[in-house]
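Next up is one chain by itself, shown in structure tokens, the form predicted alone.
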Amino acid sequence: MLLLLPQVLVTVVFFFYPAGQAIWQSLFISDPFGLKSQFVGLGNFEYLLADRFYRASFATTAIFSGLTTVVSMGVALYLAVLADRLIKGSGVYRTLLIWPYAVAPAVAGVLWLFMFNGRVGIVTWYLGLMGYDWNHVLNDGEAMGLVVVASSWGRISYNFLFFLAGLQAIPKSVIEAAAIDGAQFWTRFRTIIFPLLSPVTFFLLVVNIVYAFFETFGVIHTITSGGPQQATTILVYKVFSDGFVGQDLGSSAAQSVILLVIVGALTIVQFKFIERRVHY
């Protein structure tokens, strides 16, 4: 009990506290000058689920935390078998390719977005020679697309090093087994190679969407700012913008339990469901 006390002290001070505030809070209209505040029981969330803008950002939140963990995982493994199947050179590689993982996601997000500027972003210009006038300020799907490959540009890293050391951890005598038996490589990977790697990827399917949910609020907050035409906000850039701009803390309040919910829920579900399909 006293080697988990420290743990137990951070998760009761940093997590319960905090939730157990924000519930309370949700039950209140507070004015924006937090002078007075006004119980309202479940008048927030009420309020919360007949505005057709915070359901528009449900499905916004599902498509851009879809996209983010496919892409991200997609081409962190695809990196991971290349690395994995080098000889010379392979420490190099490795390393350019964790690099990422340690720029902050505001940087991440400033620097797609210079690349992208419609003046002087060099992406941009090359898109206008061929003949692309891209302007994500204006269209929906560029600034969705935008924000998910500067989201997913970020997490590739850490993915990579998970699937890297998944690939290490395999006996190379069962592979070299099946290649000596006449199974090619793509064989060996969806037969053998994957379902090896099922726990990890089960471990990166979790903490990627719960990344997506949370931790690209500072992507999004440089590129677009949840823009255009709220296009690109989700849940919890929509709990910041109510709270914070909005100053509507009721609001932002019961949107933060919303998301807990929604969050653990999810989670739930995929270690109910989709674990089954794990090998350890």
Contents of the next structure:
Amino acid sequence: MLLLLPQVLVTVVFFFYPAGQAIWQSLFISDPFGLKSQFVGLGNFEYLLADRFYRASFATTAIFSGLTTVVSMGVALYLAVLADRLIKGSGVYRTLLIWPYAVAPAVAGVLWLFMFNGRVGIVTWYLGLMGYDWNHVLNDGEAMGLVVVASSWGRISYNFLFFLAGLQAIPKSVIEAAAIDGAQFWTRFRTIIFPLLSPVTFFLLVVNIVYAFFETFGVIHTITSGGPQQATTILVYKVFSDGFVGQDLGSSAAQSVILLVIVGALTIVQFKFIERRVHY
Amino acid sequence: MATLKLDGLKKSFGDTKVIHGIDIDIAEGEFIVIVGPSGCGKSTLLRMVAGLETVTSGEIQINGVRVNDLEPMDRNIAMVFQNYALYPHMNVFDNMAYGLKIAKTPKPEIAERVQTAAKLLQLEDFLQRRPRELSGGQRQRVAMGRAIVRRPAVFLFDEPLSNLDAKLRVQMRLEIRELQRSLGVTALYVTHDQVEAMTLADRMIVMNDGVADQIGAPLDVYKNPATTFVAGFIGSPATNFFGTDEVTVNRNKALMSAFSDAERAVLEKPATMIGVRPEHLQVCEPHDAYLTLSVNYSEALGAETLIHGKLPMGTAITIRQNGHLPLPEGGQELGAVWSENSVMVFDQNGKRV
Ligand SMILES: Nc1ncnc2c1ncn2[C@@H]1O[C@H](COP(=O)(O)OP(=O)(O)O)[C@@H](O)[C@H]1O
Ligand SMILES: [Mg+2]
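With the form predicted alone done, generate the form predicted together with the partner chain in the same format.
Every chain and every other molecule in the complex is listed next, the one we just looked at coming first.
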């Protein structure tokens, strides 16, 4: 019991206490100066769910996390398959692919921002040469594209490592047996390799969605600050902008509670699936 | 059914030479066993035939056609792997049907061929199971089934029984042999187990460090081993080797009577070795003996007894005798003779004289 105490304390201090606070606060409206607050029951939630911007933020989140997950996992899987074919103890290729992961997402955000900057960005310049006028400060789609790419970028190495480990865990003889059975590379990938990777893929899917939901804050804040308008305001960013910038603590707390529910649901889904899928 | 020809086949990994040139002509329906200790290049040789390793030099022909540059799938071969290499996410039926599906065989024919193979291998009740729900022996059968349904020209086996327990190994050995006979498919079978090689092979290739020391029918190889390596590897317990200096009593009779002129010519040279199988030595009266040994210990196995001892100069020696003969004790001095025409002489390079 005594040994468990530190862990229990940490959980209480860093999870239950803030969660409790959030739930408590979500039941009140406070005035802009935070001097007094008024109990409104579920009023904050009703207001939120009726709010056009909040619902739009749901869609934005879905699009953003969907794209980020697909891009980062797709690129990582492609690289892992290439690397898996090459690997014979050469660590260079692997090391090269790990370093973007080490670049903190916010730094990555700044880098990408810089490359796409309207006046000095090298990519913008090239696009300009090719006759394309890039401006993510005004264009919704371009802004979304940029944050998706910047967020995916930092995840590729992480996903790559898991995919590569998954690929290396597939016995070589199974692939060879398929080759003898007449399967060309793409058929082998589709019918043998990808199905055998499915536990890894599923794990990464959940991890990446959670990442896209919660840890892309830095990237979005540096590149677009949620704009133009609210085109890149994902749910987490809205908690921040409504709470800290807009000073609407009640609404912000209610949004946190909704996020909490979503994470819970994702976790349950993950465990349910892992029970069923991991061993084929 | 097909003929298979290996012509000067060599393989190097980088600078490491692994196969130093193998030549063999394999007839239709022949069962060839490649036998040798671990690491001697058996799998590499087999994998070259399968098309899973490139050929460094030399030629592989199936039915007279050079296949060096063909993909595995185009060589009309099937392979059974040591770890079975079943597709873990597919059931038994799909495992066996995989190759046929890729070859776009019509569905009814796939079903029929898989059913036939399943019946032959007693797998009918397991067609819907995944590999992990099967025992080792059943997995082994599925791997066989996957090879059979494709009706290949050549079967390749890489130590297919080494993951099974001893009893099952004996049973599957018989089944593989019967299956191969009844299907009449040419087979190339790799094992490190000389008993498996002796019982399965029409001819065997005894491999020693990437060299085929001897190619021949099992009994010929047993009776006339070409090198000390073959004599030591084939037959159990292994052949005894000793120098002429261990022959102390009745030396003239021992050395003169039993050997041919050619053998006598090298007999007194320094590195010459005499080889006698344990089953060709008999315990006898000391004054008739060619060899004297001091017994270390005896192993009574029931039907037979193995006597382990030392010759005067310290060479270890084993005698295999009938189980009903009296059991010598440790420390005892014994005399022994070899039966006629049973001694072999090997020159300083280990080659049979
Ligand atoms: N892909 C490879 N790269 C380098 N060396 C290899 C490779 N495959 C096998 N070898 C070497 O070739 C030799 C023969 O291996 P192998 O054919 O597997 O032997 P066996 O099957 O008789 O045990 C071994 O020394 C092994 O280390
Ligand atoms: Mg091997």
